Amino acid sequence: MKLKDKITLLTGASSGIGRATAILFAKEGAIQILADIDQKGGEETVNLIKNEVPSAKAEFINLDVSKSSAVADAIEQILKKYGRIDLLINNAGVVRVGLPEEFNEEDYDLLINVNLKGTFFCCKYTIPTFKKQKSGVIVNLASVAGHIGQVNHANYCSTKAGVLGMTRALALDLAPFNVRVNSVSPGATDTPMLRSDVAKNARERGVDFEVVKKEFEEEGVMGRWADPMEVAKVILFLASEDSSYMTGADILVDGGWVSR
């Protein structure tokens, strides 16, 4: 098992890539604290894990990563129970799209608070433990949108580009403490978040969902969306000793999107 008994905090665990990662990590022996603002979805993830891996150790905590004090409290409780944290997977994220001149401040605040500040807060309150241990791994979820421009995605793209910059800078800060920091940049992945994005786009344009879905599929060169488990396997690679000589790196899992 690649993650046997590794104490893991995984955010955004209630669906999509987070859920797939939680299931995969369970099979690899991780002891998981699964965090999300979606209580029902998080509990469903735990139940799925227990059904697939009866011996797995996983618990759900309701956590809004955009709240600094809530993240601090969560980390404190994890340390009280387990005494350490080995892996931090910053997967929590939201998407809002729209024309820049019409994009409202409330939606932009949400993107910044969850995608950027949420990632930062989880790092901020975990790093002291990693430094003390002189060990730890952080995997941040960026996006293909951090590498390229997308129509009506200026605000979202800016937050994911920020995650890439944060990843590289943290890698420099933490290398002396034997802590690795890397990121994964998924392309179009079949998740509830992407489906809601496509549905909104379709409604605004007055076209069928499948029309917009096909457009997204054709952004890459493989002609399809990724399955969340395909991204989860890359997260596992970065979380495990298989990537022991990698830090400050980003892996694109985009079906060739940026190759065009």
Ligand SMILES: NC(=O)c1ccc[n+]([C@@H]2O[C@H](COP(=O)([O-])OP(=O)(O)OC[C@H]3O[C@@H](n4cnc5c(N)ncnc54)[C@H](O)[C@@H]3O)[C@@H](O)[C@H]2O)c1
The other form holds:
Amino acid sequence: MKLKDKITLLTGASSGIGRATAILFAKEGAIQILADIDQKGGEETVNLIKNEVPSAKAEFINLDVSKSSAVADAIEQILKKYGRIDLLINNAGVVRVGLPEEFNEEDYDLLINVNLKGTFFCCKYTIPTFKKQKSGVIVNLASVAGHIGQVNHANYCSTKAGVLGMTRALALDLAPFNVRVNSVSPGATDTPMLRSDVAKNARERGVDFEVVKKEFEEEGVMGRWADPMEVAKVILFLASEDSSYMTGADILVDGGWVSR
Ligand SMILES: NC(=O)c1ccc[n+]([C@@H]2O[C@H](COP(=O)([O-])OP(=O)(O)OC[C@H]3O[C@@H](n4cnc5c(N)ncnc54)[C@H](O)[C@@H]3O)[C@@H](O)[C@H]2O)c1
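Here we have the form predicted on its own; I need the corresponding form predicted in complex with the named molecule.
Let's see the whole complex now, leading with the same chain.
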């Protein structure tokens, strides 16, 4: 087992890539605290884990990562209960798309608050423990959108480019403490987030969902969407000792999208 007894805080665990990661990490022996604002989805993830790996240790906590004091409290509780944290997986994220001239400030703030501040807050309150332990691993979820432009995605792209920058800079801050910080950049991955993005695009253009889906599929040279588990496997690689000489790096899991 690659993550035996690793105390893991995984955000955005109620859906999509986070849920797949939680299931995979359970199989690898992690002890998981699964954080999300979606209580029902979080409980479903825990049930899926228990069905697949009855001996797995996983609990759900309702946590909005964009709320600084809530993140601080959650991490304090984890430390009280487990005494340490080994892995932080910053997966919680939101997407909002639209023409720049029509983009409203509420959506802009949400993108910044969840994708950037939420990632930062989880790092900020975990880092003192990592430094004391002289060990720890952070994996952030960036995106192809941090590497290339996407039509109508200016503000989402800027948050994900920000995650790439944060990852590289934190890697420098934390290397002296034996803490590694890396990111994964998925391409089109079949999750509720991508499906809602495609549905909105289709509605606005007055075309079928399947038409837009096909366009998104063709962005990657492999001509299909990723299954969330294909991204989860790369998150596992970066979380485990298999990537022991990697820090400040990003791995594209994009079916060749950025190679075009
Ligand atoms: N699906 C894709 O194609 C794709 C591509 C590139 C990057 N990503 C990134 O991967 C990550 C996971 O995306 P996904 O596709 O699985 O999305 P998803 O919508 O299926 O899951 C995201 C989860 O984050 C949670 N969340 C949202 N706001 C939160 C908050 N404030 N606090 C805590 N949890 C919150 C949601 O409730 C949800 O359970 C995101 O960071 C996303 O930006 C996804």
